[in-house]
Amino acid sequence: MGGFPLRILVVGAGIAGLAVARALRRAGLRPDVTERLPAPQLPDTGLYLPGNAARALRLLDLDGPVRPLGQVIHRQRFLDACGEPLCEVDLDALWAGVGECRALPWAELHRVLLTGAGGEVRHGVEPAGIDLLPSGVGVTFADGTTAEYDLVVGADGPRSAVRSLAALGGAPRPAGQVVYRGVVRAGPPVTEWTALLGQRAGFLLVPLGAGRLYCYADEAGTVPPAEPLTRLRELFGGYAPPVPEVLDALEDVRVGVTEEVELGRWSRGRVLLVGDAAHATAPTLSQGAAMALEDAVVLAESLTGTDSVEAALAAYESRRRPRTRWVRDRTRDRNRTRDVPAALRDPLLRGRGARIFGEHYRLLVDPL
């Protein structure tokens, strides 16, 4: 583009920011990457990557380092709270020709992306001011230093500082669930992705390999409890095995609330939002990381395939909007099922559940 290297700042060193940095470096660009938090203490939690995430990792040439990690997931089993089968989704068939589904520790994917991004991440650095210039962006950092860039990419999550500073939107809105996450070691053996669905609540178990289980639970609400482990045991202790045994083995739980970000536009001048900063949804479809990885691939392609930054940002948004809108709408569709009484929901899922749940990913099977 223009015959000179672009000066690019990527704000945020989570999955979205590191994926963008990796994609840009593969395109011959050398972004600066900043992260407001100090050198990371990576969370002990898990991550499920559907087939479209595997495809994006392949396009970033990171499928090799990821392949030995975690566990390939071949099917999803949905049960009621008593452990009776509702439906199963054949993931190998659903994502055939796209990529395999994998569960792995979040920290392990982060380390792969950090290595793949190359260059140094400047930790403890955050923007305090953004000035939109005629052909660039002036950035003032919290320590008082300043710099000018051709493009600033906000990859700093649902509560993005870049989004606020660039006047692209305010705070995220609650999506309506309290979520609990943890990892169990030496717990009961679980070999398949298994979800037990209660009334306005659910408990998910995902094997991560090496005897580890990723536990994800949610309930309707917007206020996290003061004692999350106590609340988990109170809410799910009566579910079918192996949930009680998992709860007994669970020692540490991360609790939060789901949030949505829905914006009229993702860029202003030469400031662009990606990942959860632009289009966060509840994690019901496990698409947060996948959408961030796809964003990175498409952004690099847009920057190298157009004549100006402005044209690249327009091309990027026109390609990404339909897929992220699909994820948002299908996420809302699936979340609405939590409000359906089990007496109505369960017969529907036993008859049509595999088709309904598989349909939620139909657009995402298509190429980026």
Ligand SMILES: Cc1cc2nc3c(=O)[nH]c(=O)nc-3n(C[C@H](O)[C@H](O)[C@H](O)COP(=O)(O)OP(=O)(O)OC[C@H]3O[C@@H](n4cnc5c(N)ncnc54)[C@H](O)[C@@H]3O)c2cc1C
Given for the second form:
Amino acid sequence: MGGFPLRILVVGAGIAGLAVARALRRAGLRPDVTERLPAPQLPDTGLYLPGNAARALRLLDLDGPVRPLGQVIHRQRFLDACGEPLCEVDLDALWAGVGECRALPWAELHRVLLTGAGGEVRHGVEPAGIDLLPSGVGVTFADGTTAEYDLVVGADGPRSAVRSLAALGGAPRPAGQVVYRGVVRAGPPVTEWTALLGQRAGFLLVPLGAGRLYCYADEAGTVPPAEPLTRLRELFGGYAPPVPEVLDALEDVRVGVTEEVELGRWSRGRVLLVGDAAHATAPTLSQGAAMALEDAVVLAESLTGTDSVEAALAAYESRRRPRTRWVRDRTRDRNRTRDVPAALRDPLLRGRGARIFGEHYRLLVDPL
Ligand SMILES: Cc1cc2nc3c(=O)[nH]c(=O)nc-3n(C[C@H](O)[C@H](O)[C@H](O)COP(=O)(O)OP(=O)(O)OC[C@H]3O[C@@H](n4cnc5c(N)ncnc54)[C@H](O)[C@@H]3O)c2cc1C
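For comparison with the form predicted on its own, would you give the structure of this protein in the form predicted together with the named molecule?
Full assembly next; the chain just shown is listed first.
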């Protein structure tokens, strides 16, 4: 695009915002990055990254620092609540030629992205007002300071302030699950990604390497319980080993509800939404980070491959829509299977589970 350098503001320093900052810097741009929190928040939880996340990290030239982290996941084992096998997905075959699947502590990916962003993140700063100008954006920050930009990128998560300030959409919709997450350090040895599927609830064990185990559990619902650890033990205490032992070792658990964002458009004037601000889904397919990383790659390519910001935003949205729509629709499909009684679901998964679960990622194997 002619007329460089563009003045760009990235709002939010989560996975999407830091990845966008990285991608833009590699394209020769120098974005301002602001984050509402006063310091980086590094939650003690895990993250599972499917093969397309590895490809996006490679395109951002961040595969080197990520490769030593966490653990490569070669297959996914699905069991019923009694521990009887239902099916297995061969991840090496599914993502062949795309990238390795990896599980790692969230904080470690965040640190890589923070370093990779390559510039200052202004913490404790958030926009209070956005003014759409004929060829730019006026931003008033909460401390009363103002600035003008050629482009504002809202990477401020599912409850995006940029989204509402730019009149692109309102609050997220509940997606229907209460989710529990925790990391166990001195628990039973678990070396494989293992999901135990119950009725409208499930318990997932993901090894993070170095003896750490990430636990992710969910149940149908929209209201988090007052005593999450008690509720977790009540729900899953009767599941097959090693779940009860893992529950005993779990000291702390984060609880939340899943949310979904579905918008008719992602930009207005020169304000664009990326990551969860634009297309959050329930984390059933573990595609949130991958989508955010892909967004960053495609945004930088769009800005450098077109001759106006408006054309870049249109090109960006038309490339990203099919993949994020696919994730949303497959996530909904998979969540609907929770309501199928085990007596019907389990024989189906024993016969065709590997094909059904593998199929959920079909479009995402294709190049961006
Ligand atoms: C329970 C759960 C488990 C998940 N597990 C996985 C997984 O295993 N694999 C996976 O790929 N994805 C997973 N996801 C999804 C993934 O977390 C998100 O898709 C991903 O983090 C999106 O990143 P983001 O940067 O768009 O949003 P966020 O991570 O929400 O980051 C937004 C950032 O913006 C900041 N911010 C907010 N408002 C403002 C403001 N007004 N001004 C400035 N800054 C602001 C926030 O503080 C935050 O730092 C999971 C999600 C949940 C809820």
